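We begin with a single chain expressed as structure tokens, specifically the form predicted on its own.
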Amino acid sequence: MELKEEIAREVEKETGIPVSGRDVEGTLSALLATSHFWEVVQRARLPFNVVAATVDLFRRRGWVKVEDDGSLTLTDAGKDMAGREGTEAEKDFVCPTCLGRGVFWRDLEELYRRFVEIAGRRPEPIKEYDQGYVTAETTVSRIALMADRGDLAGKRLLVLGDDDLVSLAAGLSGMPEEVVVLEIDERLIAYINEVAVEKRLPVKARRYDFRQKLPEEYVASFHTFTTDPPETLEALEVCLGRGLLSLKGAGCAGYFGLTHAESSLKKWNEFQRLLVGKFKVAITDIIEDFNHYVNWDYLLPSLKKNFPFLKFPPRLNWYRSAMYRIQTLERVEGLKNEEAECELYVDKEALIYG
């Protein structure tokens, strides 16, 4: 069996998440690219719960050091194995202007200031919830990307759970009809409620839990939908479910995050036959890491191994999710608006890793 095959092998049994010997050459060739763990795992686009048993098992080994201040250096056994493989370092080719969105934010730059002065007083992520909101420059980048794909000015857009404040955004723009916003968390639709007020924006939120029916009067009532949901597959079809119900028909579009950091390429192939095998709906977009994500407070304490390179906080937003963009091409049938019972945020690719 080949080095890298037999490293994955070892990889997927600790775990319990599918490795191949590509996953583990990627791991490698973001170590030869960076010191810094939480840039590896960007760089890897691997679930986070393989890139640390791989850097962990590369240590065991003898071919990763940890220093002081939690970097990662190759020893000389690991760069001799490395050259062996034939790995070389992951190199970067994004573009430096939009950070490989394809939309360009600072066209709304009045849009932009206007957020960063309402987005420095929300309420901070909490664990309950799995919270993590995005950069404002992301927000305002999902702005130009739903604009330029026609699917804002002038239409009803439904926001399912917005600690990222998506619905502000897009009512500071001035071009959505009208923005309803459903929401668990008690602290984020107060603050929403408060700022459209204060602004007179046409945004509205209230509260809803996913796994409760959609509103009847929110049925067929939109024609574009955003979301950043929880990633267990149970999660991703209840959460897409209600987007898609709350479309209006044909043409109509839903845009969402997937990440890698906890959604394995065999979760991605299993979530795209949902939406195309059972939701009908076509896949128009998928943009690589086009979701940056602040770094939130609880990160470490909620990671249950103890690798001793998780002991250092991140430099840099490390975690991202691709841009998915869905669009109808009938009245999607089929769906149950009833209450679901599904695991939310905790399976073998969660970073609670335990």
The other form holds:
Number of protein chains: 2
Amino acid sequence: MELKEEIAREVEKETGIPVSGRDVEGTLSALLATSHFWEVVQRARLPFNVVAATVDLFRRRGWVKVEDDGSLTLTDAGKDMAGREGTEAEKDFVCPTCLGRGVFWRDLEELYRRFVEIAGRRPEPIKEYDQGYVTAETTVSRIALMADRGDLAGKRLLVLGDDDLVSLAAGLSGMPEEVVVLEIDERLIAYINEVAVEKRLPVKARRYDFRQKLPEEYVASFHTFTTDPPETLEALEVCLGRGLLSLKGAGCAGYFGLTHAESSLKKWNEFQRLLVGKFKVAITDIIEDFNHYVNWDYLLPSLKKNFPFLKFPPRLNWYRSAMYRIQTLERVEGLKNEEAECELYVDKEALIYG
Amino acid sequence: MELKEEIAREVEKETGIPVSGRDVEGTLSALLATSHFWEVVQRARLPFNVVAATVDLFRRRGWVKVEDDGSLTLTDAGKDMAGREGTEAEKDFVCPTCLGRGVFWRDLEELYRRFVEIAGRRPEPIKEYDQGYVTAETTVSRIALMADRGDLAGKRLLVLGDDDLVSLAAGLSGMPEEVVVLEIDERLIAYINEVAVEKRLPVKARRYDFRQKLPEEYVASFHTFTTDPPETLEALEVCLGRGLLSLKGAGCAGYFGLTHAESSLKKWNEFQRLLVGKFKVAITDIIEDFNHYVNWDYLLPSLKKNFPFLKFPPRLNWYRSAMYRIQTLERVEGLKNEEAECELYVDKEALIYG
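Mind giving me the form predicted in complex with another copy of the chain, seeing as the form predicted on its own was just shown?
Every component of the complex follows; first up is the chain already shown.
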């Protein structure tokens, strides 16, 4: 068997996640481009657990050395191996202006300034609710994207979970007719409602756990929804189902992020089958690395420290997600508005906190 | 019934293409932003036939006037209607650097310069083969995208149909190990092979009609394919099937464009179901408006002139497509390498040439 395939099988066995020779090459290619573990994860665009296990396997085989400061260097044996495998350093052609998002908020500078001011006073993310927020540039870029696609101006927007404060940015843009936030965290609800009143924004937040039924008054009520679901198939189905239930009918849009860090392409495929098959929507955009998450406090203390390089904190916003936009072709039939009972948050591909 | 829904039903009846109230709003919104018909089509991101029929219906209802120079102005009645419907002018937040592509070829200027020189001597597109090529910026951006995603350096690339000359740009980049072009047009085959020899590029072109079986030596032979298929479901299935057959196995990638101009979102959904269901690949990127086509000579003389505004030529590269990237999860099973017999090129959503 080819070396990369052999390593793939080993990492697959260790992680329980499907791994291809190409994935092994992806990690090696990223290691040729950077010595910072978290950047390797970001550049490889693979599940965190796969990259961590692959890097550690490289370490055990003497191809990678972990320096005292946590940086990863390829040993001579490692460089030889990469050469024999024909693997080249990962290349980067991401647009320097929009950072790969395709949209740019150049006409929204005032919005950006006002949003940064507000966001500075936000509640910090907590593990209990799987929180973690995106950079202000990301949030304002989301506003630009929704506006560019005709999903914001004059529209009713539902925000399902809002640690990113998209609702406030949307309200500050002056574009949507109304924004409703459904959120589990009382701190965020209070904060969003407080700012909305203070700034006279058409935004209201109320408490909601997405395992509950969608409140009846919100069924078939919105033009657009945005959400950022936990990445198990189960949670994705429930979250997206709530979002789709909230939409008025044909020609409405939904936005959400999906990572590589916690979702293999096998899961991407299964989720996409759900979207285009069961939910019968069209996927209109998948924009890689659109959402950049600010590093969150509970990451390092909580991660299981299986590997020596996991002791060192990220020096970049490594956790990113692709932005999906979907559009409805018809009112989605056969979606039941009922409670979801199950444990939704964790699968083998998730970041595991100890 | 709501006005936009009523218009949608009428346009749907006329064109035989599914149309939503949201689609009607899209055309109206674009008309509020530009008076140039071809820009309305581009901004509305809808089938050409739907936009043309909607604009003409607006004209017949007295909402749009066609000026002597072909420009479209909303009448006072039209503006009133838009106001009552709450429709706002289409907004544009596309990144000015990468034009929405997310990748930028800043480190490929030398490649760009050399490619422009070569492409200047290319054969002109002809109707017989449904040709039409993209701008040099688009071609070089495709190289940047494939390189960024790890699908080019050291890889074997198959180009299925190459009026865009992607093969030569890839060869000039010095990145791929080998590039094979399968192309129906003898003029292009000769031109590509001539330049390849002259510039010593690892590129070879040979004649192939994609309705034929894929030559056996190319089955399971490539890391990456790129193609630009005619947009009937039938042609998409045959073309993508050929591409997937050519790939080595798991972790390989395919690139192709899909328009709104000739494909409704209903078709997008059906095609996506084919990709993720039958073909079992993951869609990793859908990048709106990535591919910009240079206006082709046979457009206006050949289009059926049902509508008065169709007499006037485009002033911008209005015909664009979204770039899809797919990645294989396994060697695709159950794909038969056999001849396809049927007429593949035209459905109700296609541009109809007289």
